[in-house]
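Take a look at this one chain, the form predicted alone, written out in structure tokens.
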Amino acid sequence: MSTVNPATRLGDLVRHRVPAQPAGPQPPRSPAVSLRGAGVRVGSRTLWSGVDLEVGAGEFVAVLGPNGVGKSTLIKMLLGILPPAAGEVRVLGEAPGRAGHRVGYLPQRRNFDASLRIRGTDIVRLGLDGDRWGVPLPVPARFSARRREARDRIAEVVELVGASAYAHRPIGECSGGEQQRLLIAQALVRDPELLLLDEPLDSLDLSHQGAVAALIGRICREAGVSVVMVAHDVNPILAWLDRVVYIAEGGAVAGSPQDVITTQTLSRLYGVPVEVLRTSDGRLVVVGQPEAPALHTDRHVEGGGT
């Protein structure tokens, strides 16, 4: 069993992703995500409009708001599944859906059935070649190097997320936090520049929420991967965030956490009195109507939520 520290593997990923730059001024990198006056409509209903947002390389942005206002719909728009109803949307400099393997995606999930015998490493491999039809077949020797490369990449990313100890167990026997680490490895296996995560902390207990949030934040900071993450509770990820996007019925506001998560900003956004309190341990509590947007107790609407 390998004894390489996951932090060392993350350093390898950084060196792999960021080649040595020539001396002298460098042109600015295109933003990972750019929205200009963007809006989205589902059927005849406009969920939100007039949204401006820019996510730079290596930035961590959370998408927050009450259930049903269009948080997951924003992710679907960035993936190219749902076209914008207004404005301009670019993902890694291209139209949504065109960036291919440069985007990693982790959808909303339910726990795997305890009887499922697929190994964790097989779940990770689906992110590498799961778009290929059929099962692996015997291949000529000339293709064996490619198979070894795939095996090595899977082992590398499993170690990166700290899942080596249980990755060969059936996924149904893994805990919720262990399953989520393996699913994050699946999203990372193609070495994306942008991660789109739809409520990755949902259904995890507080200790696993903190561990998975720290993992995502570390990957973002040290490997330069941009992250856009839908969340119900801002507190587990607050220390890692560069910006937040709060979505309300029909509109949104984006900015740094200290500028957006305030009594004045949220009261103006929701059109009702909202009070933001900070507890002695630094957690944020949002009090007011409609449903407090920083910490939600409801889950998904039928069909996966919006």
Ligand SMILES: Nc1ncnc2c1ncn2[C@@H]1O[C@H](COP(=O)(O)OP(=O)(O)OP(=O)(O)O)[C@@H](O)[C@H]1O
The other form holds:
Amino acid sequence: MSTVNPATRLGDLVRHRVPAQPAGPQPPRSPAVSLRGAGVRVGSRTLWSGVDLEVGAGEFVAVLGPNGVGKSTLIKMLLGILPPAAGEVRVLGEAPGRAGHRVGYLPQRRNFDASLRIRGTDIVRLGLDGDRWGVPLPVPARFSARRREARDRIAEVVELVGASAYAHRPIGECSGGEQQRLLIAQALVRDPELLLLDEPLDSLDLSHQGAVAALIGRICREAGVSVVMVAHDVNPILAWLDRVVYIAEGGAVAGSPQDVITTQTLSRLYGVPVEVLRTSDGRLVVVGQPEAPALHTDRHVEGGGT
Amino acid sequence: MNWAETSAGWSWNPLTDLQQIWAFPFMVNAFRAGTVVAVLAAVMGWFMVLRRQSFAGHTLSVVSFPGAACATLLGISAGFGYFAFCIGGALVIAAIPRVGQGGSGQESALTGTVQAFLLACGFLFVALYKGFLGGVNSLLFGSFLGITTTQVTVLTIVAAVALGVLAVIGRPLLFASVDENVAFGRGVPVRALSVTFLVLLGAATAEASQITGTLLVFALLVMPAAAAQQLTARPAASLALSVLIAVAVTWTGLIAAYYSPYPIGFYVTTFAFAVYVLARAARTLSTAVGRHRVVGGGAVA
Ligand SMILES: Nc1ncnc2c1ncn2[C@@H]1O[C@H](COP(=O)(O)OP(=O)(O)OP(=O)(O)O)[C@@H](O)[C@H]1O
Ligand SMILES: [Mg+2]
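For comparison with the form predicted alone, produce the structure of the form predicted together with the named molecule.
Okay, now the whole complex, with that chain kicking things off.
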């Protein structure tokens, strides 16, 4: 799909807690996310159940599936916003919601109120220290090393996502894609060990899709950050993907992209004939009949027979 | 009511005028109480506007009227009634489940129901207490006469406690106000903060009602904050600006009310409204100029 070189326009990845390539023997890191027999209920409805999933440290996992199947709900469960209805869930070795500051979260796209008069940098800053109690003294940055450090870190991530040009504007006046990139900066600002991203590429244009996908992919590869990303289109992230999880029919199928994104599996999951083609460079093209799953039009399919 | 008759008129020298006004102990108390209330209302109002909880704030201010009426009926100090009803109202609103971001339809409807019911109760209390009618006017539209030193002390202590609590929860509250879901994911106790904030807002409303009256307290809560947020998008600056506007508006309101026969609530509201209109105009103007500049720069490039 996108032919833009994803590595363009990105600053260097800097200041990551985890060293790039793990050299020599290291203490085994607990899996970033592990679900065992997990299920979730919204109201009186069970969205999915019996899901087993393990996301290793430094893995890049995509969560796919039709609209309304419970992908965002999975992310919310991992954040501890919603309790699991069944099974065991661990996030970074702890109960969901316990590892708050080690997790970066990007909610599914929703726009800030146009009248919200808070700058983009303030939004990013909230990601850095918004959960601390007390109000910082209004000392000029000149006199406070901590303030300087915070300011530099914010400028750094804002630069990283390419949002410097509009980060000082009120967030309500930024476009949807600009808000999205500032929110990605907010999720990244505290060097998280796990990134939970709910459709981060939504509302970005093709070149920025490629750029942001590459940014997240490089953070995953070079800094060993685990990534769980909800997506509708795998192609922008295919180069970085370790595994995909397909949620459908009340359960989930996990595996490598080559195993899961196949004509048989997808046709079964969506309940409509879907064809998966492979290009010569290994990319996957999903062709839906009559409606492609990648086009956000699968809501009609959801209730259809399987 | 027209105190200018008992003293020299407005001299256009603010210093001598203030000196003259402050010769009366009740005016000194009025300025003290007004300043305390303005600072508290401005800060709470700033968060209220940011959280888009203006309707809850409005309800709390309306609720202060039955509170004062009930206290008068029971023969206790109106101050108790203000605080009891406003903070009670805040707890009721907090108990209404918040679905999603901002005031959802159901929340507004329930809050409105509480408001209408308590307002009706207020009128019932007034009817039950027959000799009370003369005071209704000042309950609704405010009065700055006869504020006692004890009252000033109570107002100051409550305001100090409320601002102290807000200083502790300020940053997480800002986070939760702007981005509830992300804040929750970070371990910010969103729900507890929301309840705490509503109680603080109730306290601020109870305080401000005693000066500006029930119907106009909302002006002090919403207008300085809204004007300040028009002028700057920096949180610290707009918070400070909001306080500055509220204090300025209260002081000029007090001075105007001293020299004229009209109630203070009218002046405070009018001045606050004027500031808001000016702030909006300034912003419209600055965006227009900015756009002009961008277009001009684009043409050159
Ligand atoms: N607060 C809620 N109350 C009741 N039902 C809800 C709530 N939130 C979500 N649901 C329901 O849960 C289901 C799953 O929602 P979810 O947001 O997880 O879907 P999704 O897989 O992320 O879909 P999409 O691709 O459209 O983002 C939907 O059917 C939705 O109607
Ligand atoms: Mg979703």
